[in-house]
Amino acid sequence: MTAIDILTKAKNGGYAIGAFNVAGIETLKAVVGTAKELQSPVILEASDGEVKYVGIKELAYLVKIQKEETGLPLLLNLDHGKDFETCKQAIEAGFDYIHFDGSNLPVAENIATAKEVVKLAHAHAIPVEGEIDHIQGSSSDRTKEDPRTIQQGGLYTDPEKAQKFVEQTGVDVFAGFIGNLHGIYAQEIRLDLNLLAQIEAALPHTFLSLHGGSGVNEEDIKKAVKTNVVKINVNSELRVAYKMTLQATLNATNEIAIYKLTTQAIEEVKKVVARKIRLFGSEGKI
């Protein structure tokens, strides 16, 4: 199936696909291994930093091998591609999905660049995700800050502006800001579900994506999925599980073989992925 087929199946089936960031062979094995065990489609994605660390071609080949060996519907996504050239490189490398994030650009430049990304991606039958409002927070660390403070500093998505953006650019997937944040905070994050419903009504033929799936109230997640969100990003919870487990392992042993030291960390990441897959409703949907 194509990426659009996989997203359409999720929308029609009333579930969302987890988009899990991978930063190397360890997290890749964790996500793919869990997807195989739970028979769930997944999106493997890499941000700019992760792409530079692994290598854009290397990552594409690693995922290609996993597809061939498992037969799973795995999609490789460029997460928060900041410019046309980066998106072009990902398309040429064999990525299945492109997220162009021009939210920090002037509106006209965001629209113009998104249109060019869409034109190239669609020529390769690849869907494009876009956004107009910068989603606050960071997946690089944890903070004790109250998420409401950060939420108040961002501009929540205007459904009418979202509709115009989609019409002008032709993006297939829209990522809105409804209170979702990148990162993990002292309190769980709550979403503006009424706003999400308005965005969904304004974009009935567009897939919806939710960024910042770590630390969000689970009932809000379930309701978001019922409001046609078909893709939910998870990164911070994976990073925390990996780091904390690896740190405990290093403190408890004199072992020096890296592949032995990361075994338990991979298992803990798998637990997070499994919990999210079940929450999103995609288990057994292959």
Ligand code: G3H
Given for the second form:
Amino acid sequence: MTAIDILTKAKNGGYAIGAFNVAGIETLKAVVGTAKELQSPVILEASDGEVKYVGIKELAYLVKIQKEETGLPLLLNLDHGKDFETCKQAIEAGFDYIHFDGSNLPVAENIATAKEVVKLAHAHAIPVEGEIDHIQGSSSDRTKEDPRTIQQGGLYTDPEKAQKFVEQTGVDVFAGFIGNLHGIYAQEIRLDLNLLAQIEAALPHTFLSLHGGSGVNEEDIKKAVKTNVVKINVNSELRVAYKMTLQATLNATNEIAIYKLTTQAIEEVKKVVARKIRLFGSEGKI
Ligand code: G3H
Ligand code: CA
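Switching from the form predicted alone: structure of the form predicted together with glyceraldehyde-3-phosphate (G3H)?
First the chain shown before, then all remaining chains and molecules of the complex.
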């Protein structure tokens, strides 16, 4: 199955595929191991920092081996690729999906670069995700400002602008901002589901991607997966599970074999992945 086939199946089946950030062999094992146990398709993804840490080719090879070993529909996504060159490198390394994030660029530049990325990716039968409204927040620091103050200021996606962007660029997937902040906050995140419905109406033939999947109200997620949202990104909750568990392990043992220290952390990350897979409705959908 191609990446588009996997997304189409999710759209028709009323579920979404979890896009889980991986930062090395431990998180990769956790995500693939859970996907295998629950017989779920998954997207493995890496941000700029994660790609630099693991290595773009190394990551592509690790995922290729996992695909061969498990036979599962695993897709490797470049998460928030910031420029054409990085997207090109990922395509050439064997990634299955490209998220080009030009939301920090002037709109004309975002559109022009997205078009180039689409041209190259489509020549390799790879779908491209694009965005125009910078998804606020961060997945790398837990001591953050309350999101309610960040959310103010008309930063949410305008469906008409989204429609024009998709028309002009030819992206297959659109990532909107409907309150889905990156990161986890003191208050649970509520999504603007009315706005999501408007975006869907403006883009009936475009897949939708929901970023910021950690710390979001679960009822809102259940409603979102019934729309054209076929991909939900999750990072912070995995990182918290990993860090907290590793910290507890390190405090409790004199063990120095590195591979023994991460075992429990991997198990805790697996629990988060399993909960998300069930919430997104993709269990057994292979
Ligand atoms: O692309 C990554 C995600 O959107 C992560 O968001 O840290 O809120 O799960 P999160
Ligand atoms: Ca979030």
